[in-house]
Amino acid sequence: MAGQSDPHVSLFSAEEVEFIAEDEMVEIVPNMTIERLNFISGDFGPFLPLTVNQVPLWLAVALKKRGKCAIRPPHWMSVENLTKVLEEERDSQGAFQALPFHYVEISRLLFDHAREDIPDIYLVRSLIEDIRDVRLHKVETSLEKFSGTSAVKIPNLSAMEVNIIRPFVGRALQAFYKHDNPEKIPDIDRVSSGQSRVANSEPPRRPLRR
């Protein structure tokens, strides 16, 4: 997996995190009749014009690309809700507001593939970028106060935020443990190098689509 042998690289790439986020459910409004669709991950439909259906984001994007539906933006993507979240993020210095775990990836996919379905898209994009910047600043501030403990708990972090800080926190905790109990902790660099050699000996594999 990307980044396992490099302490400065996140565990997953941005593309891999986005791939996982595509399983999140969203609402679509078909513009034509479509029979039930059968996939390994489940069956969806049948779909009727102007009837709201819930489908995984990857399927919504696939149908949208073929001009067969409109995608309804999640309620949290409204200007009103995002403005409220941004204000609360700025006011609460030590806490993170509750947002969908994959809010960054979901919004990015909708911006790329369903621009015309998002009211006030430029304002929505700006608000989400501001929210993300404020939250990342909070993450940096939290890490500056980091000390050796048995666990790190920061509620309401998103998938992308967790992915960014995971390598640093993991190695920092490992260093604290190694300092306190050097005889009990394996050399993480040696283990990482061994994992890297095993990974490099295997042929590359592409992620399975649905």
Given for the second form:
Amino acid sequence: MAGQSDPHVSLFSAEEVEFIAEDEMVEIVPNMTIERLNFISGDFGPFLPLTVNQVPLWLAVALKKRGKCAIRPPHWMSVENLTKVLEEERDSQGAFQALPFHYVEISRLLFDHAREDIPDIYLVRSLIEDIRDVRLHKVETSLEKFSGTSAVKIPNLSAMEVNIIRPFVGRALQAFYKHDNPEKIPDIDRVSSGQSRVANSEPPRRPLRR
Amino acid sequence: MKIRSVKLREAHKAANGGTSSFCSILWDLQALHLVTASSSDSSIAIHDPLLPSSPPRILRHHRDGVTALALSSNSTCLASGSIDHSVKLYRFPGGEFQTNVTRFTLPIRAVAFNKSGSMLAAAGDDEGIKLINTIDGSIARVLKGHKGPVTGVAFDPNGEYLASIDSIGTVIYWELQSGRTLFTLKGIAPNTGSDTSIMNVMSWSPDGETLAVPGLKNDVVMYDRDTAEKVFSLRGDHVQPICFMSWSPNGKYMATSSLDKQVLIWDVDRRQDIDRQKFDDRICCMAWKPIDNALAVIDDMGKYGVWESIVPSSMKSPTEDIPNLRSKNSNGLLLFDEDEQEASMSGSLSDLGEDSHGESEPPCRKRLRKQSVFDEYQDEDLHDDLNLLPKAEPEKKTYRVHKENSRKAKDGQRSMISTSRPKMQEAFQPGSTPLQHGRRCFLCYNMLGSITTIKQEDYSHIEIDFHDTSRGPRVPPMTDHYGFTVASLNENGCVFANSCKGDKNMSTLMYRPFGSWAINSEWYMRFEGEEVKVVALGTPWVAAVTSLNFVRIFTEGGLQKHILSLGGPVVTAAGFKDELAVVTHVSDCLPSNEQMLEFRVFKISNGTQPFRGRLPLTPGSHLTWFGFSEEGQLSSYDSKGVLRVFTCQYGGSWLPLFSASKEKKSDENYWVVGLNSSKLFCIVCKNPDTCPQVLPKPVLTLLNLSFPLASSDLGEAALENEFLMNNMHLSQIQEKVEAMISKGLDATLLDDEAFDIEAAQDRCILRLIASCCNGDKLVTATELVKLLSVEKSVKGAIQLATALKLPSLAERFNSILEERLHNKTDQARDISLPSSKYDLSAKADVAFSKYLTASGRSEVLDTTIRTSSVRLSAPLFTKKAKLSEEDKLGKQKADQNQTAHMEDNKEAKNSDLKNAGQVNSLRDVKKTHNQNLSDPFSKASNNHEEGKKVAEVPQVRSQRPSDPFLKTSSNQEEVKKVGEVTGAQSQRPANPFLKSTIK
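Given the form predicted alone above, produce the structure of the same protein in the form predicted in complex with the partner chain.
Complete assembly follows, chain above in first position.
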């Protein structure tokens, strides 16, 4: 990735992760008739007023900014579901609850651009923030615990969380590896950058949409 | 005598120290679930009676013991009351928590739903019984009068009264409409004192005629519904006061439980007990299984069980002849004052109970007294048992034989209500939802926009919104002092009308244009002694149908243009452009509850009535939506979910084009908004709602139209449906083309459309043929081949048959093709029949003749294919277009050329399929029409040079069906290309497919 920020802090900046998340599909309800839209990423529409259409988030936001549609909040963004997730997140210490890979970015974008389309926005917002905090805390505590492995498996970790811990985990794992097999890697500093890339690819990354 | 014992299993932990607690148990409507609760446990358990060992679903929302449970009569909503002072609603059977309906200051002891589930009564240690609207949680009424804690409430099944009982033994009858006390019966039930584990209960018989109350002499006393006089009592072997009783679903039996730990089953008519069982602990709640001969019981230790086959098989089943009280409102069109109209639980669902202490005793169960044998019943019982199951299920759909309710008549239930009693349905405005006080509702909702209204103190607030905010005009909201009840909207304006309330209020019609050059262009009409029932809008007219059965037609400017008298009371009306369609009653509805409706279509501009006829409805249903499709096809939708579209075929008939029952989602209702030629636009409402709320803004759902096909051996329902659909569209277009041509308009656009449909139809037919061949339905396949519109497709079919190793079928197809070509040439000769199709083929034949002179064999084939492709491009139905001069020239030559053409065809046939060139051309035909089929011919040799050349031209042609622009120009090209041998080849580079196929 060309315009990428300092790889030692994190692989992508938050904005970059958000940009990737904009390819997620959301449901919109247009309020006017719009002909089929042809984009490099595909064709969307035609749109009829008051019918539900699936479009990528970036298009939804663009249409929303022009006042041409309402965005339907995704199902997982209901107060009910979020309350449940938060509860379970708090209950289970080890595991993470299944949330969309880009839940932080999607909710952020929707809070910024489609405030009026989300019922109980304050509640939803605080719930998501709580969930995020709980999960981050959990990530941190679980990171404290891991030792002596060369790979970590954390299911249901979201993009933003992966992005935050990736540099640290990568380097930490590498350090473990180095200490375990001192003869194999004679000079870590020389190969550091190349190695860190290899390690970086370990946490599950979804292939980018083209 | 068989000794049976009811096994009880623990549902709720008993209170600490084994003290008894009041427990409740309920069945749902289908007997699929058992719901239990205990006053010592904060959770509610939903058990599956079929899998008693599987863990129940637990609802933990209360903070303290649950004292009362109630289930709405359609089993979609569960209510619970608790010691924690709250009443909560859940979805059922899912158990999702919905809302805290209300809170009290003291523990709740009793909750009950009315019949429609719209009203919940809750009571407890507080003073006053709260009647709560379940929809919005508003408190409709608080009934005060009891001196002690209320332990039982029950809505009368007929919806007029509420009965309540308190712990000191007082029973009060309340009139629901006024909230007044009708009767107060003091001290008729035992005083249970302060022990909250014993609760006085009472229960209405399922027919609502009697109220059962535990008496002071260890008996059950029946009180009359209207006079509250003691009718009779059931007195027997109970040695302690009755603490719970439950009517069997049909009201013939009653189960009573007493503090002496016995449960007795009574034959109510004979006033005798027929069975009994002694339990370890006191049974504090019982519920009859709604569709079976069983009783669920729960004791005060939280253990529950099901007592199977409780009524001897020699006697009538407890679920037989259930009184038909239900579902006056099953269509969901709620009456305005539903709290007065329907109420109650079915007898078995009484959820209240009372309780007493009981020490554990060894389980002993025996029939203490045996009744004389009911031999005389045996025969009829056997017979009745056969009917039992089907009866129990559709019972909720049957309509009550309506007892004329004088009060209701007085209330003047006006338009928009279609009651489902065998009664003529009321007038309604398509796309409106019933008016509810204090809530916004739709006066009109169509494909264009919506008109909503909300009633304020003495005026209404009306808003007009267009779905497409970019197109419709912005209409400011308006204040309505008239109280408009019907409205209609189109792109030019909106019309409103109100119904007369009382004598002094006149019915008024108002029209408001959206765009007008003049100020104050809205106008009013007042009607004295006449009430506007339905309004409709078109361009440029406004129509109002009134209670005097007049259709009044006004111009857009407010000129009274026509007044027509209708043959019957109006049901509904709809307008589209120039057409006004009105539905009226023909006669009173049949005893089988079939509405007798008639529709008529008026053409306003020329004052004609092109169609008139009976409006078909599904038996037992009523009309719920009526209107025009986007294309102007008259359509109707009935309460059983069948959409019908009017067609001119068969002298004007209605085609059933959609059926909600086929959509397989039984928990959804479709509220129709409109339709176009292939989709139905509707708002999906989750049961039990049948109409949408204004907020949150409803979203349209598109459903595919489909014919209610019988399931055939072929098993290709989707294809068969497509086939029928295409046929219908073709006939519709044909109609339109004829209309256009008769007006002298250019119909080429429609021709193109027809061509596309024909191409799609051929594709569909070929697929059908393939599946017919695979399923050995050779006769059907032959019939289908005859329906193909293009020769190329027929050739494709032949190819298909050969590939599937059905030579006899291929032979038959061949003869069909031959016959078809033969007919064609015959017709082409007949010059007196001018037809564009033949003109074009003739034209092509001119080209052919020139080819013939100029070049060799390959070109000959080339032209043959061109000929057929020309036919492809021309819509098959005849078009009375004027002949251009060159056409005429062509036609003069046609005669001689046709003979040559025919020879060529014969030649082609003689050489049959062995000709590699033809194989290739056919292969290409198949590619165009049948790309989805696996093509066994792709391996056919195409190394033949001649073959390749031939193949190229159809390739160029085959592009056409997918490219409408090319096609329009191609006809001209055709003319140009006459004699131009390289014409087709010049297109070659533009064809991306070509390269790949040649390679």
